[in-house]
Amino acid sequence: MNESKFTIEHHSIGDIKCLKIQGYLDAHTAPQLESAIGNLVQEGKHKIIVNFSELDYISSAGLGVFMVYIEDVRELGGDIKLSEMKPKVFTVFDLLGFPMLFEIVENNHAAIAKFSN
């Protein structure tokens, strides 16, 4: 079934876990993205990017990974922050209050530019 198609490409800049996802995260692939979250969480990385540019579909499973490690991260000195979400995909987040929560920014440069600071 292609709409379950997801992948993570995962790349390290510096000491920042970049995470770029593909595809559809819903229900059914939102644990691989909550098993590699909490790798990097275990692994001691907590400057993490998830990068959105090829991700087509998010559903409120999806949206709870990004709630289960949030919290985790912040208080290990680190963050999540969300680049490149297409419209549609940003329109999930913004309904449901995301964007007071994590830094959505436009793109991986601006995100490193966020953790400099």
The other form holds:
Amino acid sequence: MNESKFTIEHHSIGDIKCLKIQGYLDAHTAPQLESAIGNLVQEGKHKIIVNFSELDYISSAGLGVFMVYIEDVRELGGDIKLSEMKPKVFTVFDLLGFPMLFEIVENNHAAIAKFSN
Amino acid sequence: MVAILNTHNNQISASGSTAELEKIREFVGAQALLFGFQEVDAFQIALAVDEACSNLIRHSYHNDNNRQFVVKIEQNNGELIIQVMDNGDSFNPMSVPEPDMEEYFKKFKRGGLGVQIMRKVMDKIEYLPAQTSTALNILSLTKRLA
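Switching conditions: you have the form predicted on its own, so give me the form predicted together with the partner chain.
Complete assembly follows, chain above in first position.
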């Protein structure tokens, strides 16, 4: 079976964890991201940046991953901040009003600054 | 400008696996561009079809990749019509009520957004359940070229 075009790179910036996601985030690949964020939350990491700079596609299955963990991380004083989204990917978030709930910022520096505040 | 779609190459078949979604999106997106839609519209039309097929694969075919469905594209008077045809249990996605998104976010709800994306993107959605045990259910998603 062909592997889908989706990868996750992990980085740490102090106590902040950054997941750089690449490719297509759909019903096929969303479980990979759900597992990656779930592992961070289990390890007690609740300041998370998801960098979208190389993500070319997201469907509702991808949006749903963020809904799974946002309440938990915020209760622990953290957040999942979304950065560097391509305009076409942002349109999917915007269609359903996700910017009401999620902080979507220009780049990782802005996300780190938001955590510092 | 409305291009004439290649009627010999206007449909693909797929199995009940989410691994098939990428090829479905590529097919639908390319056909929408050929029809004359801007890139962002073609992207969103492919998204709406992805949502329809994801729901079908998960809820009706239960990720059984031995089962097949067809995605077919037609045109009519400046409208692009994408039909998803399957032989699973009939289910009209339009029977799913529209969520109140403020409430959805306030209660951190999960799931159920695919149909809402289809509604937001497409101009018309129709569902024709199979009338006999050998017939196919047909979900038609229509987008007008502005």
